[in-house]
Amino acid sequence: MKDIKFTSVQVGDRLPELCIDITAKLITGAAIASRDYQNVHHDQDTARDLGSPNIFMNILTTNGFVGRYVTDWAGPSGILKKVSIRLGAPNYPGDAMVMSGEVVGKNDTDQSVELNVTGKNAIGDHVKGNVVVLLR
């Protein structure tokens, strides 16, 4: 994997899209891996009893995907400095989340790049976030 260099990035640059298939196995496995045992992330009947059409992805998994998306783009030398996200439409099994991003700022002092990141599914925006990544 190639590192993105600070000098090669311009405000307005768009990151390549990343499509993530959302499966029950992904939702359940990631919830367990992050020690989130809330039943709406693994028990379909309970999720439905609480008004959801199905189990849904937890925020820790979403945050991980945002970080992965940015570091996959930045390369091995990219260092996440800040990740701030807001959840919207739930990620349900059988859907896909398409991640996209745009460079919205550069800081010459520490060679950081500010990105706006969005993850969309069939319902709408699952996640919107602001990420700062150090590039060398």
Given for the second form:
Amino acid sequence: MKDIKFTSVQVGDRLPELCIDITAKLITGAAIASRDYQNVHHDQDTARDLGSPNIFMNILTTNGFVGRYVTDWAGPSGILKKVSIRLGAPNYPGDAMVMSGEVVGKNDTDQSVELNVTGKNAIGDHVKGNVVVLLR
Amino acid sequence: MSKPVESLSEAELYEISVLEEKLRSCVGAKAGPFLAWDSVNRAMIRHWCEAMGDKNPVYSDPAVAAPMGAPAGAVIAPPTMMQAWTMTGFGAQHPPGSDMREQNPAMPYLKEYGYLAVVATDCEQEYMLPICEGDDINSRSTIESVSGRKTTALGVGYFVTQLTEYRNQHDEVVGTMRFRILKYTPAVPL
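Condition change, the form predicted alone to the form predicted together with the partner chain:
Next comes the full complex, this chain leading.
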């Protein structure tokens, strides 16, 4: 992993896309790694009883992916200061989420960079996020 | 209670007004502290990183974590993992020493009135200090707002927004989280 320098970043820069395959294993494994035992994240029958066609990814996992997506780009010296997300189309097993991101602001005072991040699946936008990361 | 408001009977409208009065009384309600079952530890961090495919060495290598603010020999936890530390987990209970009341006092009312399904819709986290291996995290929450009755693509329900502050064992605020959930009656008939 390489560090990105604050001075080399420009507003309008786009992050390389990242495609995440959404599987039942990922949804349940990540829900449990995030200590989230809500049944809609592991139990298909209950998810259906509650009006959902299948189990779906929990918000902590989406948050984890948004953070990872930005630090994959920023490198190990990037420090996350803010991750703000809104969920839309659920991530169901069998789908894939394509993450994209763009630098929308730079603050010279604290060397922070603001990014907009989107995760799109076959249904629509799963997540829209706004992230602030400090760079060296 | 999934009908649009214009087709509700007077009795149903009255029931809604009673629920909404209860929900309004929850705004400003504080809960906590909620303690963590485990100190921040490398195994749980690794399980998280494995699932998220996160290979950032700050989360696994103390030598990389040290210049980023970790104590000697410790790794830093992914900031986005903050919420996980004080989750109830499999037993759906907070550890001893925690506030044993309902973490979100609006939820039992919504459940009682038939809004059984829940989804999280928004999460805004800010990080003030690194959360490091060995830290003991606790959280305290306040209900910031409850929406009016909303008709959404998922069904009819209410948005509840909580603001949570996370502190470490030195009583330093490590981060804050504004978390919004929709508690609803599914539009699809059960």
